[in-house]
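Single chain ahead, by itself, as structure tokens, in the form predicted alone.
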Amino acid sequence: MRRVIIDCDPGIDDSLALMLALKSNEIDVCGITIVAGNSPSDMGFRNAKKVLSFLGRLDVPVYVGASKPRVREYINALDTHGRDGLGESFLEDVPNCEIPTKTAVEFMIEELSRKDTSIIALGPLTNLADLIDVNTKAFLSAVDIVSMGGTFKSHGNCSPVAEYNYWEDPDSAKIVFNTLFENGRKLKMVGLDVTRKIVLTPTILEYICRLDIKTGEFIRKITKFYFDFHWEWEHIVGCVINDPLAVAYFIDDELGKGFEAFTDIEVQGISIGQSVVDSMNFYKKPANSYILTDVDVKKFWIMFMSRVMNIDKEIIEKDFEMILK
């Protein structure tokens, strides 16, 4: 099993990603760290606990990190994720749930220094940049770093060119990418080019409910607001679930394909938050990223549904053409 810290900002799709991660035997989630992003960090902490409670996994520790971006004013995404950050499902808080005094960065340093551990970052990269400030060696000891963020050729979701996580805290994203460049390391960027292909449709949701009513109704409850948002703003029948793809790709890198490139992040002006991917090697700089451009949608859904519902994948494969319509 590969040990991993999941750094996230729950968030509807973060919650689905946590469900996939904690239902997958290939990885050991040694802890969850929370960053301000989709929801404020204290709300993200409570939401993570709600998901863990549903899964019966309150043994997984949760730590809180940055409550705002490094430079910019904090702008949450509750217009997308609902007033409670979980689609206005208003699930009950987990009792006796207090934020630990140990911070996300302190936890990361302990775990990264102890054993081979990777990081899956599903939100803004503020916690990772703070980790670099405090202990660059610990950051660089991460075996793999997978980030759901950025975009290469697909349009942005916060501006014509910027994806939310990097737009929310471009200064931290720039620090992370630059630190990797300076040390000959690469981040695996799972951006909008591939996540936009992962759409939870009404048919898929109904199929999940038919096969596992408990899990299905939980997903239905937290995604209804997301469905409505996507219809209003993008005229999509369904909702794009970005973050689970980053977890799925970490588990099985045959799910996606892409290319290596030098990537930098714009921190000001009209293009703030843009992930500038040097695909043509104009800068002649060594690659600091692997950019996903293609994804096996069928393989993703078979993985996600069979694991989250605990159902034999052969059943999903047999029904796949029907449920993808």
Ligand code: BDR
Second form
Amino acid sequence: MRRVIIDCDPGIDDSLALMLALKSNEIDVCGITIVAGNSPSDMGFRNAKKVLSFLGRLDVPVYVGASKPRVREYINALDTHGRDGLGESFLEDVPNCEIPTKTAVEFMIEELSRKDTSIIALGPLTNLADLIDVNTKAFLSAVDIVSMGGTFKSHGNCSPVAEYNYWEDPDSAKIVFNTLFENGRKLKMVGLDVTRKIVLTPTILEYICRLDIKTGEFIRKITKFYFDFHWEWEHIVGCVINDPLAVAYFIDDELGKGFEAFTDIEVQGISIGQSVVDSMNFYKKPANSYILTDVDVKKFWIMFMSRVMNIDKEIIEKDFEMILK
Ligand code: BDR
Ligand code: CA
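Now that the form predicted alone has been shown, please provide the structure of the form predicted together with the ligand.
Below is the entire complex, every chain and molecule, led by the chain shown above.
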């Protein structure tokens, strides 16, 4: 079992990612840390607890980190994720859960110092940059760092060139990429090039409901708003679920392919938040990232569905042609 901290901003797709992670026995989620992103951090905390409660996993600790980006003004994504950050499902708060006094950064330092723990970052990289400020050594002790964020060739979702997580806090993203560069380390970037291919369609949702009504209804509740948003803004029937792919790729790196490159983040101007991936080696700098460009969509869905529903892979494989129609 690989130990991992999930740093996230739940968020509809963050919640789906937590569901996949907590149903996967190859990984041990030792804690969840919350960053301001899709939702303000106190709302993200309550949402993480709601997901844990649904999964019967309230034993997993949740800590709260940054409440705003490093330099920029904070811009949440409640227009995409609904007023409650969970698709306006308005699920009840889990009773008696106070925000712990231990901060996300303090928790990360403790866990990473064991030197057997990785990080999956599903939100802006503010908590990771804060960790670098306080204890760079602990940050560099992470076995693996996977980040859902950025984009290489695909267009952005906040500007023509920028993806939300890096656009919301470009200064922190830059610190993370630069620190990795200075220390000869790499981050695995699961960006829009690949996550855009993961579309939860009405058929897939209906299929999940047929096989596991409790899980299906939970997913239906939290994604309905997201479906409407995608129809209005992207003319897609369904919704792109970005974050679970980062978890899936962490579990099985055969799920995606890409290339190594030096990457930096633009922190100002019209390209603010852009992940500038030097795929042609203009800068002649050693790689600090592995950029995912291809994903096995079928393999992803079989992994996701079989795990969140606790059903044999073979059953879903048999139905797959029908589900993807
Ligand atoms: C990313 O931004 C958020 O809206 C999602 O949760 C995901 O992490 C996609 O750009
Ligand atoms: Ca997210």
